[in-house]
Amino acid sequence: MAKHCDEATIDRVCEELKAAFGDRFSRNLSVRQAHSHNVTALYQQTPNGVVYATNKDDVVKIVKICAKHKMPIIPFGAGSSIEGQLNAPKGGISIDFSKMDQVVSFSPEDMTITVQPGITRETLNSWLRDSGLFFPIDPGADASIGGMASTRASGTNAVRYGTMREAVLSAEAVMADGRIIRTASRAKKSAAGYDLTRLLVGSEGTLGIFTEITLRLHPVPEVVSCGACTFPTVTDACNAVIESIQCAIPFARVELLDEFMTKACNAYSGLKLDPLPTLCVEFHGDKTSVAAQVSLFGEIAASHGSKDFKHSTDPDKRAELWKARHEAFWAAQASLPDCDVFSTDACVPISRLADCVGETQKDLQEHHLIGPMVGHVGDGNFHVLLGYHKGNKEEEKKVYEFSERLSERAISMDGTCTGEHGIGQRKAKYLRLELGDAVDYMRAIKKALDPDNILNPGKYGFEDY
């Protein structure tokens, strides 16, 4: 059962690696409160150590040394997890992948790619850039990639290209007694065994450590068309982004701004876009069929309310607009000044995203509440990013119990309580609330593997063995 260690275990742990590791170890407070949470409101819990990994050797390694003491593990990628997934509550071992960023193989002709879990998605697709194809999933932040995959990431091109769970073709990883699996070969398909591979996408770091991660590629289209548009309410553009998939269109990108998201991002990223609530959009394909899209949307957009619906080819004002997207929670956290913000989604059938938003908006004003929303609605997953002040717990209490309301909603809706940030430590209350027995059969796979929880323990509210 993972639990504190005492100070002698600690010490003896810490030594051992440090004799290993050298200075790619360190007990430095700071470096220690770095490799915990930081984004959101969550309370920080630091590790006892951090030891920077540089190979696949080097995680078998840390992992033994820490299997033979019991000593929890938490993977660091680049640290942008949300849900407190980066937390050592039990204390522990932060292993860094950072200077784990390779390419292992690459091969053009599949399609695939093989990288280590350190190399995030930016320098990923900077790799690419003269190969023709790149990597599409786009959760904003420069994840790394092992971190998208321990949290099933997703982000703005989910809804044409899927999230981790469709990218990842197989990956190799740590196990909790240290040995090294490979949970699938590269073949398109296979028949063969469990899907450990759709098992270790997602677990968060509490099944295995991912040193190598296979993924799939996609080829640059030939033309990509983005845009914005304004409508009168979030309820009459989020009827159009349906109307819009039923019709079939192939959104690349199909992202919502609230009015308050709207002018946030004027201020913030120099847009000059109507202070409405607006849809920015991408199409992707060649000449003939990017241009029956737009047409199409143009036409939907206009029959919902929109009337400027302002689209281009330009790649400096494509890059433009998506930069404002991604810069969309600092534009929220400077619009609400002396305030932090608490960040939080959820993600519904997308038949039911009209009614989900709307009923959002309608309790964030009987709550007195200001939350801007901003969100992946192709996929039917938006934010809520609310501003409070931090040390205020009347506010805070205010943020939390609308916090469980829009997951519960969510969930009523038929929907989940998280569509990306993960369960981590804040939504672990939830899980049973949507998936009921099957949270059981979870904390028995979870025991099976780790019997003496040391992978990234009090997550998914599975600390009680």
Contents of the next structure:
Protein chains: 2
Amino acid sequence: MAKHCDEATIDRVCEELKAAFGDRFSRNLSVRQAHSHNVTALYQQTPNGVVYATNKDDVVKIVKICAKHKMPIIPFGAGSSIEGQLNAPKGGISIDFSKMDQVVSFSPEDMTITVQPGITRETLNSWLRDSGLFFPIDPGADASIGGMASTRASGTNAVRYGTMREAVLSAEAVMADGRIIRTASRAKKSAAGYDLTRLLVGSEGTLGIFTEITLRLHPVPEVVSCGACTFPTVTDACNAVIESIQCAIPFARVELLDEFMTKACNAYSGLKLDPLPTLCVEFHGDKTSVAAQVSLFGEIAASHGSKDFKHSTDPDKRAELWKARHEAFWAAQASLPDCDVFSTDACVPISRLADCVGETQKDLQEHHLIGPMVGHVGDGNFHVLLGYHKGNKEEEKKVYEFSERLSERAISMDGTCTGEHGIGQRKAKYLRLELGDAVDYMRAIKKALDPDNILNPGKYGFEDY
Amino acid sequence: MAKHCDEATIDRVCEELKAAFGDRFSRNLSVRQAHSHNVTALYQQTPNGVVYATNKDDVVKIVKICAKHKMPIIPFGAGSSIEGQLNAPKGGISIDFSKMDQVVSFSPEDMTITVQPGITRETLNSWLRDSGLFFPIDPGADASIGGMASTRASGTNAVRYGTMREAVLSAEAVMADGRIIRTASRAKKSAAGYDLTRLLVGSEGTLGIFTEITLRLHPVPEVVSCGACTFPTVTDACNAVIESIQCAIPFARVELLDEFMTKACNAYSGLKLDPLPTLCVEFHGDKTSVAAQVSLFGEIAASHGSKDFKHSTDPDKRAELWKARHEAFWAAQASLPDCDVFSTDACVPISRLADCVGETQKDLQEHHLIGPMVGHVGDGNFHVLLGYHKGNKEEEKKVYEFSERLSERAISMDGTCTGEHGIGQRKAKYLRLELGDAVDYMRAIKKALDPDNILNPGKYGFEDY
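Show the same protein again, this time as the form predicted together with a further copy of the same chain rather than the form predicted on its own.
Complete assembly follows, chain above in first position.
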């Protein structure tokens, strides 16, 4: 793919950035590579340089220098995105936000906090530890808040607390022309104009670059109970979830591990679950409400063939269970020795979840693919983690084709080709399959707000204008 | 203000519409007037004609005819918007959606329903009556779902169930070029592309015209308890709400009536409240959870000086209380004999609510204005209903100026000039004061998606391109 800028322009931009940022700008290859790694089969495309921003004025300065030369800009948080969002197919400058990791202001009465985009979710929750409040969104990785907002991240807690769509109340962003805007006030709701907050959240750095993000927080629940139970089949587990949600059980988490994944987690993280499809669940609330949730869920699980629902409010047991769930990616990797892991991501209306999971398992068998499955099943979202060897073209083709069939399957069930990983470089075709002509209007918005296509180009398939 | 189209063009458009729609198109003055009434001090600006659409193909046809002639289009639901959203300052064609009021599909397992935009919220809830599910958003008026989506409506239940921003899962819309798009799949969450759903919700008909809306529903709570209690001052009532929310009481409703409004509701709706500032509250959940909520709220209310918290799960008492709350506008009108009522709308972070309400009450006194106050205080949103005489220029100026001061006050407290009524024709100046340069990017989006400015022009102050 052609680079945006010729070598002379790249040199000129780099000289200007060097002059402005000194040691905080680097053209070192290993630094550039560290800012464009990928977890899927995508290959690395490194930026031409990396700047470590320390404040919003830095970001404005970088954007103005790059805009002048039509040089691409790729915002970089913690590097945990997995659809090539950090790749630089047209070269460009990566802005590293790790030094912009401060809390800007905290309003416990309003349960909101304004942070710089480089703070990670774990650091944020450590900061909040004594406040009685917490930030619930948990995509597994210790991602940066800026990255999570950019990809509309969600994860295990989304079934109760929503995704970054709901968590971001307002944002400040530098736009492609170098102007800085705030998308909304800090009022809990507003009918003032177009919802620029929700437009920027999930736009994968293609419309603006976050410099501050205001988040909604939640009170730490009085009681947290979690547990696990196994089911004869994945379908039974899915049906237990559907029935529970219809009974208004406000799951804080409800995660499915298929048989393969249960075994992998037993082996990797020392869980002692029966080697069967498993639901890991968590309930938040006051004592009476949690007791009621646990009891009702237990009845529903039993009616779907589960015989072993164990639950506990012991924080150590809770930590053990969710550590195992967070390690699922590594457990999958360990269970697929010498393999790379390719993560898929599909989300369907929950009524179709058992169908979609069932057909996907059949697909795995038919194509002799090995892949454990984990799912945020309360949201109808699941991932198959496929073992393959990166660099082996035939195996790469096979996992890509599987992922494509899964996207098509989810879309045919009125679902989406991505519940939480985003479109990035690989799924533009499925964005079109899913939303048809709507993509033309997305492109029109991109063109209106970033006419030179300098903000994270090559994502969404929007490179061609 | 200049009309978009000259008389010859208007005649040509009307002829084409007459040929296409026969009796379903009208140029009758009283029909046109019925499609542009207003509740604020704004004066009526009637469209040139009205078409009654019966299906999405009709809407496409109307848009194509109007687009060809650059004729403005104003979508019309139930006519309950109050910021002039239905006015036709540049003339144009009003599309009446009252005949597009059907349920398109219902998925109880997913707790979603897809409806045509003309269905009203009460009709929808009647339709759902035996399903165990309900649609919670309640702006007071029996508004249409299309209109509610267009204005990002909220109301009394938003404190628990969110606003139309959260309630709309996906939408189908006809865009300015006559193409029809769907904004999202029916998956509960998605990271697929820009959030066109949230962009269209709240855009007041300026970016696209809804033809179908998919809504999230909620399980009917097992127990509903509601009640009321009075406080020595409005500040005490606000502080009780703030503390309750921090204690994670999941209010289903928490409404403030000031002293004047309490008296007005007593007189109009036969409530027997002490003539003091009042909170009307509602709690949803299972029996134990509701009992716990009621008990905790009672303690908090008492600690802020309330002595008379009465609550009940009796459906008749509940109906009586909320009927009174819904009649507040009429109660206000009755308490301001021979007056018109001008409704303001401000929303601030809840930590500033008592300040904002207090300063606003002082403002009323200082300017010798009479206006009872109601508020969705769990969201920091409140309305002052001012008595004045429409047509009396001096009084109109006075209520406008009060409303402007209130907008400025809310904005200065990091709030918004509109929590739920929208920008419409009157608040463009405050949109700019609130969001600064962000408005330029809204305008750029409008221009990209509707280059001829035919969709509900004259709203947001976007008329000048």
